[in-house]
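Just the one chain here, the form predicted on its own, laid out as structure tokens.
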Amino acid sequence: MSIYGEYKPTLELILNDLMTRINQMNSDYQQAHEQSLFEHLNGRIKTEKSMEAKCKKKNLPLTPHSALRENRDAIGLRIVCNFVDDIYTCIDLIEQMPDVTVVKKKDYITNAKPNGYRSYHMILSKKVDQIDVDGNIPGEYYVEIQLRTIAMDTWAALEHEIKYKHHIKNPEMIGRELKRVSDELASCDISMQTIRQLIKEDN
């Protein structure tokens, strides 16, 4: 029996209704200012097998409360933008939404992590016509969303594949110059922000 239960089909619903609601905000600020607001927008399920490894991580029990409630990420979206500005529209605009209400940001870009590791992570709260874990009807629902820049998002996942599909007989070394680059990338982002915003003033 699936981890999510009979709530399953809501939760792709809910996929699905946001990627077109983020694919439409795209759209409108695209015409609106003759660029787009991010470069590509991917959305998932987390697989039953992921979900159900991360609950027993927690030593929570194999229900559907345990996968909708005290875990929050069974929809996951992940917004790269081509600059750190628009990571920011991004926000703004998802915070409009009016079904939807943040009740947590994480800002891993002004803060990155130790290891170098850059994104914006939300979690939003949807409400939806259909039931929910706990019974109650408009249902509630969380879904999480990374924002990246295409460099933020090459490093995350070249730094996945190196660490966690290879043994590393150096991690300290290889943790050493994953941070590293992660700063040059950031460097990189702020440069190419800089130069755009240069380009616009000269229009």
Ligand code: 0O2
Second form
Amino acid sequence: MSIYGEYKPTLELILNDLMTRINQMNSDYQQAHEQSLFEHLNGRIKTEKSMEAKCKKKNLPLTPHSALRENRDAIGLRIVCNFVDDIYTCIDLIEQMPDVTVVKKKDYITNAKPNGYRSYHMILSKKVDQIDVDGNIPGEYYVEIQLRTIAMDTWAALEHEIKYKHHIKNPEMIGRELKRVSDELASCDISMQTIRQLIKEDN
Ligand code: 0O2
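Please show me the structure of the same protein in the form predicted in complex with this ligand, now that we have looked at it in the form predicted on its own.
Expanding to the full complex; the earlier chain stays at the top.
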């Protein structure tokens, strides 16, 4: 039996709907501004195995309620932008979407995690016609959206890979190096944005 129980098809429905709308948002922006808002968009339903592991870690029973209420990232989207400014434009546009309410924001771009992780996280609550885990119709489901630049995404991918390698000889040194690279990439992100601004002002 799936940890998502009978709600799995609704999770897929919400994911597809949001991906379509966010891609449309990018096309509309591209038409209006002659530049895209983001470089790419990924979406996933957290695998049942990962959701079970997360529940176990939090000492939660392996139930749809734990998966969909105690955790709010069963549905996850990741928007990867070229420039930091574009992240905040995306956030504004997402906040204006109908039938979606932002219930939590974490700005790890302004305040990077101590290890150097940078990203902007939003938890959305979305109303749907389908029943939810509390028996409500319309139902309420949570969605996590992570927004990052390409540089932040590259860093997070490498850091994630290293986390699962158990035989690192000098983890302190690797951690320090990763933090240093994260700061260098953040500085490059700012420089790239400045260059874009300079090009715009020339036109
Ligand atoms: P996966 O497989 O990526 O989904 P919560 O989810 O709210 O219980 P927390 O810590 O409050 O836990 O959430 P937070 O800080 O918003 O981070 C959640 C997700 O952000 C993680 O999901 C990662 O995807 C990403 N993330 C956060 N910190 C780091 C980090 O230091 N390095 C990397 N590479 N990614 C990070 P999951 O569930 O861990 O995994």
